[in-house]
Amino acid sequence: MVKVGVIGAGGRMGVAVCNAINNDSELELVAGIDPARAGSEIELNNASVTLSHKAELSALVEAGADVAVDFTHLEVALTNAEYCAANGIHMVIGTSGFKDDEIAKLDSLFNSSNCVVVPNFSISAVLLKHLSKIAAPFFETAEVIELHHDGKKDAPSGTAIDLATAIDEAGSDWAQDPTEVEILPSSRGAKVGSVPIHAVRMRGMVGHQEVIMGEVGQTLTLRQDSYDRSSFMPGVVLACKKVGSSEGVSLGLESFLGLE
């Protein structure tokens, strides 16, 4: 049985993660960290389990957590990572936006335990990236459209940046953008290498990624859609189970799914 603590347990995503862990026979939810909700109960589907939010990370050690799942934001996640690494706790980070030097810092921290940083826990998003990398060498142009709910604060999403980076690196001979005049600034999107990203923020959406690749006389469109936060839970559960047997710092779920 893998004992899991959730950091950021009070938000909607955190509650969903707590329930997913609580409902899996191989995982045990032992701690929920959320300073803003300390003392209040975590809302679990299983009414026989009650767990109070804690304010301090020390609750992870007190509860004997093997793994900590972090759904906070970048700056906080890095601080949390230092604590978990120092206390031999494996870490699953669902925060995006890490730069190369920050990943390098994580590498230096996790010596006695492991860490996985996952831009997107949706299995369909992982497969979209995998299939896009396979297709990229056969096309000369590619663009990414990412669509999210209107409550998302950042643009483009970490998932879209990761996806566009993978496509750009997998391609062999990208055509130059023929645009010479942008009538409206940024109308061609934000580029990662030769791959533009277009960000849509709209009510009614959750998280969606679309890749369009073009060659003379033909296009290929690949798309994944997450309609509910439940779409991320199988990936979270998988990461909690696999992180203990991985080495050091891993990026994404690919290796856990046998795609690398």
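Any chance you could show the form predicted together with another copy of the chain after that form predicted on its own?
All you get below is the one chain by itself.
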């Protein structure tokens, strides 16, 4: 059993992570850190376990955690990383936005234990990008449609830009956009190289990405749908299991999925 502690255990994502770990047969939830909720019980859906929120990172060492999962914010995560690295605890960081020098700092910290920084825990999203890169060289046109709930304030999504960039680079011979007359502006989307991104904002939806690629007489469509926050859980569980045997600091789930 891999012993796991969760930093930021009290938010909605944190509670979901605690439950996912608690319900996996190879993982054991041993600590939940959330200073604001210290002393109150973690809401686990498995009646046989009770665990209360702790205020201090030292609870990780006390509980004998092998791995710490961090769902806080960038700056907090960097501070937490110092503690984990100093105490030989592997770390799974679910925060995005790390810059090169911050990754370098993590590199310098993690010597006796390992760390993985995961911008996207959705296995289907990671696969979508991986498969799209394999397919891209065989097609002459490719477009990305990303669809999100209508509470999302930025467009297009960072994940879609990353995806379109990867597709554009993986292809070698993209056809030119045939559009000569724009009857209405912007209908052809935002282009990343030769790959347009179309962003749909739709009440009721959650998070969805579609890649369409075309050749003479045929198209290939790859689509990933996330229906709720639980879509991140299989990736979190996987990362907790694999971080111990990766070395130093890794980026993304790709290597843990055997996709590199």
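Residue numbers count along the first chain shown, from 1. For clarity, a rigid core is taken as the largest C-alpha set superposing within 1.5 Å between two forms. Worth saying up front: this structure is predicted, and the values here are computed from it rather than measured.
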property	result
Large Cα move at V195 between the two forms, threshold 2 Å, rigid core	yes
C-alpha of A136 moved at least 2 Å between the two forms on rigid core	yes
Relative rotation of the two rigid parts between the two forms, taken as the smaller one's turn in degrees	24
Core-referenced Cα shift (Å), L163, between the two forms	4.2
